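Here you get one chain, nothing else, as structure tokens; it is the form predicted on its own.
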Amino acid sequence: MNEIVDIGLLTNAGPVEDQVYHGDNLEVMKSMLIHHDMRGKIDLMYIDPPYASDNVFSTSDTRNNTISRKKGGEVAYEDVLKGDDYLAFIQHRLLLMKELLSDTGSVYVHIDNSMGHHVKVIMDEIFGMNNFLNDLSRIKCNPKNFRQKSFGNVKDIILYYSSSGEHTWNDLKVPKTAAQIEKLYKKINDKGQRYTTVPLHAPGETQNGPTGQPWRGVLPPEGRHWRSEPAVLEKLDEDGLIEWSKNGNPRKIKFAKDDEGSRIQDILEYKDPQKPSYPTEKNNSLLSILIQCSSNPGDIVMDCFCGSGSTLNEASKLGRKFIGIDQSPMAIEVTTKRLGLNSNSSSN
């Protein structure tokens, strides 16, 4: 059954997947790598550290996402390091999730982007730069009118990562709204199925190959090639998925109802919930994507930062088994909420 389990418990002969472990995550990890034989056996890792804000994080009965020192509310965490001290604490526990990660796992890390510059150097030092994937920009917020001599912020960055080059990457698509439909899609036909039509020749030319050859008669514009060879042209215009324009202008037919989505781009816009469970919980859905594209069902997700559980949740809905670590004893308790699970550890 899954526990909330004591960092003194981690010695324990017994899985380590589906389990939220209270306790520093540096010495979490430690005991995976050396009680549990754990080297290797992590699939993906997401994780939303501190980020040198030298902010206090707390929670009321009126707020839950509260940044203050003032006495009255809840302390969720500290986050006091600074500089040298905060740049020590995340290579460490960066050094400890490359010995966890799997041959063909990810990691992402969430930072802001007054740390982000500082983060990705440690990391295309211990991931290798070569493994370097991408720099998601996360849109977090609205735009804000601070009077400040600088540019309004409204994102945060993710930074993503591959174990050895050979990641696991499921293309997720994302479905078009009705309204793009609308808007891409403005012809219908006899059917009433909308379409949209596309150029039957790309930029560049071929030399020698079919591409660049006539068809029924015609060559490719001046300076570009058929997209495919003509007799796949002829396919298509034979199952009618051609449409010829009164100046005789061949162009192919895309139907609505054969699209599969849009590819997700590197800047993502999920926002930060309006009532939080916890200070600088993060949206649902922006987990749910990086955990469909960089995992999969049975795959091992751990956030040693975990916070509300949110990375948890969305992993076990998605049939992946997880891995939980949090210092905060507030963390511990609504992770435990959450995700249903039963307590088995004292405080730390």
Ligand SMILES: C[S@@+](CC[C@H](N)C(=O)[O-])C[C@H]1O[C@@H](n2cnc3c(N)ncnc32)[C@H](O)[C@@H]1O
Second form
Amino acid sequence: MNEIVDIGLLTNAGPVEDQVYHGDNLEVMKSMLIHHDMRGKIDLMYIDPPYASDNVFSTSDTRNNTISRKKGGEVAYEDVLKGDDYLAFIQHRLLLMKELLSDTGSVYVHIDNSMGHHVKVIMDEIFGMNNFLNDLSRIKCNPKNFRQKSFGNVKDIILYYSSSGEHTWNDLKVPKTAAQIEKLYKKINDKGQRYTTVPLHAPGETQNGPTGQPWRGVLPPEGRHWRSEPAVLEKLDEDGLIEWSKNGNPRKIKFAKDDEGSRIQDILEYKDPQKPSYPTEKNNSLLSILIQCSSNPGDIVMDCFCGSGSTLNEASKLGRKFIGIDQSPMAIEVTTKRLGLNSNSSSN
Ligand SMILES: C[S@@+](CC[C@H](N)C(=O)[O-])C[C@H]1O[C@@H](n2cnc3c(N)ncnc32)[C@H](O)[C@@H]1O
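Mind sharing the form predicted together with this ligand? What's above is the form predicted on its own.
Every component of the complex follows; first up is the chain already shown.
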């Protein structure tokens, strides 16, 4: 543990990407800057560092998620820094991450509510308050009914910052569930197609244009205008995309089959695997979403607290290049296996 690896020596000839480095990320990142000219080269960073939980995470034959201070099981990593020492540890790493981040890059820091708000203040200083984008709430578990004099905690947080405000963003949509589709598209036509109808008018009166005029003798309701010009409305009707109510009110038909899915909001329910390959392993689908939204194929994604390599694995599946760093030999072993890497792509 705590070996310092000079990646300049490790990967003299090879590229820095698609590698996993074993060592203290502070030293590895310094080396990336000094020996490999990686300043401004990373497109996306996700980290899930220790949370100042004062826990030792270990594995045993039966459980891979043990939090223990007792002897037994193999220690995966220790999360024992507290208070100012912890914040200084995070701050030093975030400063180097900022140096490595590209102008169009962004960074996600997964943390919980004990230190998260202090980390946010540090991130505001390093990345700029104006570049703060979201604090995502990640629902991590089912409600617990422990007795305590406060509300139950079912979430952790993910702080999301842009490097410059010009960050990559892909507006990902998630398909609606069958239950959501049934609720939203209640009507079924004679072809068995699920649909709903929406108004053909929108708020605001048009002063002189055709969208303020009667169409088929019907004026838009007071304070509203037709969403489209009469010629467009005629075409919609011709194509069978308008439903007329009994009292002659036209509404546009929207089919369930054309639903593009929902925009992702800032509350994400993605619980971690029940049988993790490493303690505190994060949910793959959650990482997949963050990577798809904030990077493009060919981009470099870095996780310098990579643990079992969840971020790197998703990045690789999505055609991104990856850089992983961890100082735990167990993390390196699990990640190397998971990604099918040659064991000499890490080092100890
Ligand atoms: C919460 S775990 C990450 C879990 C990971 N997200 C996953 O899905 O498996 C935090 C990781 O940070 C690593 N770590 C802690 N301090 C480090 C340091 N200074 N340099 C590199 N890795 C470190 C630990 O070894 C541990 O694997």
